[in-house]
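Only one chain is given next, in structure tokens, and it is the form predicted alone.
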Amino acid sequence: MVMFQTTEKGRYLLRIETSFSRLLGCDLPILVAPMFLVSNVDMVVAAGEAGAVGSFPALNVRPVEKLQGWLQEIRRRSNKPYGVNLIVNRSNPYLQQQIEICLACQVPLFIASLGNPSQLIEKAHAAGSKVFCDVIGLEHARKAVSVGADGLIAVSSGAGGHAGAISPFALVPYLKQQFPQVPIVAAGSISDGRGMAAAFALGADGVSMGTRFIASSECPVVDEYKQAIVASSPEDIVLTYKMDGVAANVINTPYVQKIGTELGWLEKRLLRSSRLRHWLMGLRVLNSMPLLKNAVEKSTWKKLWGAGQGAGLVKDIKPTAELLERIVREYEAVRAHLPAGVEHKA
């Protein structure tokens, strides 16, 4: 149910109630996704103050000791729920420090990616925090739920950055069918209220949007990156393994075309080794971070920009609050025009 209220300043208070919004205490079941080297404090605060849940990857903060400062600033500027994304496999050498700092600052939501979340879940639950896990299929989801995940983020094909291979039309209802006891958040190619309505029709309890908010006023990336999002079509998004060996969607810039999107035969062979995989991924992340950082912070011919297929629906750059209000109004308009029933005749 969507509720609109007018404040004294003439703005609208928006609220959509689902199991996701009830669990986290937010007004909107929308997660502004944590984006590597993109998300920052301003984006998190703006999302929270507009009713959504803002988030950022802990790896965006270097050195790790500065993470406490980010968390303190978020809490100083907003009392709304927010999330921190942690890479929970061995490729993240800062994981234990990140967990301890986040728990000390009472982070309300953790988003676990690329690994076994059991240790994080145990510590987070002891502190009263929630943990949602990124999953791309049943195997990941089953493991996450078995160790106590509070929710699942169904990362589908077409998602920006690290992406799954299954269509959201299959993945979201499949996971909801298998795990009705936890909220399912749909992620992948959702950029407006139409996508949100479709996700809820599939059984999702929330949606995760990243690419749409790269083209926001608060996003700190270079304007060239934002304009590339606005100008891109779904066909301009390609899947690459060059970042860290894991499938990721990026804009098909001339630089991406030059370096290619496939790994060499030796790297493919090494990544098949369970013992070497985590270390190779970590090494690739460390090696690629300066390139990725330069691409989002300044003009360079080495343009490696993460984006999902939903970029084709992004046509402007606006403040986060305005975008969220528009998304909810689009969602409500779709709901209002859905047919109550369809008559079939032979």
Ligand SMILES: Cc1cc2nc3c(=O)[nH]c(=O)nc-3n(C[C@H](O)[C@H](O)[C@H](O)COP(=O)(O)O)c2cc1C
Second form
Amino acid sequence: MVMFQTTEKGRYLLRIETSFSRLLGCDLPILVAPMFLVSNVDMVVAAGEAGAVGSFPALNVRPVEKLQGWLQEIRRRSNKPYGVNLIVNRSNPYLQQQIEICLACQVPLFIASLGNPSQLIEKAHAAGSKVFCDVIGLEHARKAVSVGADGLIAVSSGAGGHAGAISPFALVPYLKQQFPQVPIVAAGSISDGRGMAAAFALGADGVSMGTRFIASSECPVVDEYKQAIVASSPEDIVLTYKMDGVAANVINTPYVQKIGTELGWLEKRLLRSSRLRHWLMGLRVLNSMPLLKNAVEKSTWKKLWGAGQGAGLVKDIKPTAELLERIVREYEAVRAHLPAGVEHKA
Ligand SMILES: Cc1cc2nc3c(=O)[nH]c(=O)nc-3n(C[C@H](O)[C@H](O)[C@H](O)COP(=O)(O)O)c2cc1C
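Moving from the form predicted alone to the form predicted in complex with this ligand:
Zooming out: every chain and molecule, the one shown earlier first.
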């Protein structure tokens, strides 16, 4: 049974305990996923105060010197755990500065993506922080665990933003089987409590939800983007390589159709070289940044909007706390009907 508690600060959900929530000290094993140009301080605070773990990509804060201000504001408004996402490959020129600022502000959780996390893990562990790594398959997961990752985020096909190619039905139980010692967080197309229950039945210890929370009151993106998520069906989501060369799911707007989703032959060749890949990715992000930023901030015909196939389940725009409460109620309703043995309690 889900229990709620009302205090002067609002309504709180009581705990659903898994290895994820125990490790991070949160009430709900739900990560409100980091989203480039989308996540902000309000989303992080709202998620944390409602019992989940909010997060944001450090690259959302520019110039990098402002990062400390974001971290201080989060701490001033909430004492709950939260996460910062860092791109740990050479396409991120600000990595060292971001790590230093985050460690000075005692960031509880890092989410490492797109590279070798070993240096980050070493420094984070020395400071008492945890590191979860985004992975899309066994090879990357093995490397992450071998250098001490505290958890894996299994990014499946259908996820918003950078997506894997493997179905969550295969990826989540496979990673759990290979790495039973670390919490596995399922990511990709989980937009309600049924998805969360399914992820736990597959062996996940937590879920990461992005697209669902773009359509939240706290999310700072232009209303047209939120409405497009509400209006999208799973078929309206397409995979494109045009953002930074890595496969990413976006809404299939007329603009996406106009520019196409595939790279030219020269870029495809450059991406095959491990030396040139980071350079090309960095260049592509730099080039597409003003376009992406415009598309999330204002009304423009160049609509380039990241979203996963779980957009099909998003039918409203609500405050984060209300969404989380509903997700947990739905989860409990499904769980009550599942066979015994799928409950992830201590
Ligand atoms: C618009 C958008 C931007 C994203 N940006 C990032 C990012 O900067 N770093 C990252 O690790 N993941 C990013 N993601 C992926 C999410 O962290 C998460 O894995 C994903 O949203 C889960 O799938 P879902 O959207 O289907 O819930 C992004 C996702 C979206 C929708």
